[in-house]
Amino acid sequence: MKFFVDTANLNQIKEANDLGILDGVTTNPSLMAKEGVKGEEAIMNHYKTICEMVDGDISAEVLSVTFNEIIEEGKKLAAIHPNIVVKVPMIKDGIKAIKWFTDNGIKTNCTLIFSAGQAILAAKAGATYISPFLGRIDDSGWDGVQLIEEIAQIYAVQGFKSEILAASIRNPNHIIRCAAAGADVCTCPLDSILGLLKHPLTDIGLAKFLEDAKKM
């Protein structure tokens, strides 16, 4: 399973990349605004900087919702760097745009997926990635990881090539469960990835090793 960090913060991206396990980055307008990145030129430059930092796919989200506008915006984003993946919402015109991007050699990430039916449509259109938002599904009283399992089973049976990118991950346990459920990628805040490092027995064991080493 590939690890993407879900942020527009350059320091967090560098820290995740320095771990040696980072495969890519996902962003969205909210994350850009959180870092104070506003305006088309500033956003484009920020994406370019991220692409120069990370050797992997970088999802850049369109703000448009009509077919022609999605295409024009997506082409601009794709021109920033070969690693850009155009992030398109799961709407009717979004599916049409994903098919157009696929036919024209532009990678896509279909975002805001909340059902297996939506995942099937995105795969049929040729999406490079599909992004089920499991944390938001959990918030609504359902189990988001079950959706990951269902999509993974359907894709295996049907031979769909789209990669399942588990999004809206809230904690380290989400990452572990998504790996077991068959997700190809997880994207999450840096804190969730760092949380995988932690276990109280590791801390106890290391303290004991260091204590014994002093006696040698």
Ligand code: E4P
Given for the second form:
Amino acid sequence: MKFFVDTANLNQIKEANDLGILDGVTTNPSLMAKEGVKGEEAIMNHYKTICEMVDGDISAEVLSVTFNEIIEEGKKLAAIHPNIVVKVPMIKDGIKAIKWFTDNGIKTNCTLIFSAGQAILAAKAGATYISPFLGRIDDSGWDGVQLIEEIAQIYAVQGFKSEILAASIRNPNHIIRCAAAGADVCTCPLDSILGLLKHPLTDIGLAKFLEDAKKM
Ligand code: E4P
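Right, the form predicted alone is done; let's see the coordinates for the form predicted in complex with erythose-4-phosphate (E4P).
In what comes next, the whole complex appears, and the chain from above leads the way.
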């Protein structure tokens, strides 16, 4: 399973990248706004900086919702760097645009997936990645990981090539369950990635080893 970090914060991206296990980055308009990135030039420069920091796929989300505008915006984003993946919302014009990008060699990430039906449509359009938002499904009282399992099963049976990018991760346990459920990628907040490191018995064991090492 590939690890992406889900943030537009450059310090967090650097910290995740320095671990040596990072395969890419996802952003969205909310994450970009949180970092104060404003205006077309600043947005383009921010994506360029991320591409120069991380050697992996970088999702950049379109802000348009009509076919022609999505295509124009997506072409501009894709021109920033070969690693840019154009992130397109799961709407009718989005599906049409994903098919166009697929036919024209531009990688896509179909975002805001909340059902297996949406995942099938996105795969049919040739999306490189599809992003089920499992945390938001959990928040609304359903089981997000169950959706990952269902999509993984459908894709295996049908031979769909889109990669399942588990998104809206809330904690380390989500990452573990996504790995078991067959997600190809998990995009996580830095805290959830670092949470995988933690176990109290590791801390107790290390403290004892370091104590005993003084007697060596
Ligand atoms: C995915 O690409 C999105 O950026 C993200 O995972 C959404 O997560 P949230 O539900 O925490 O906003």
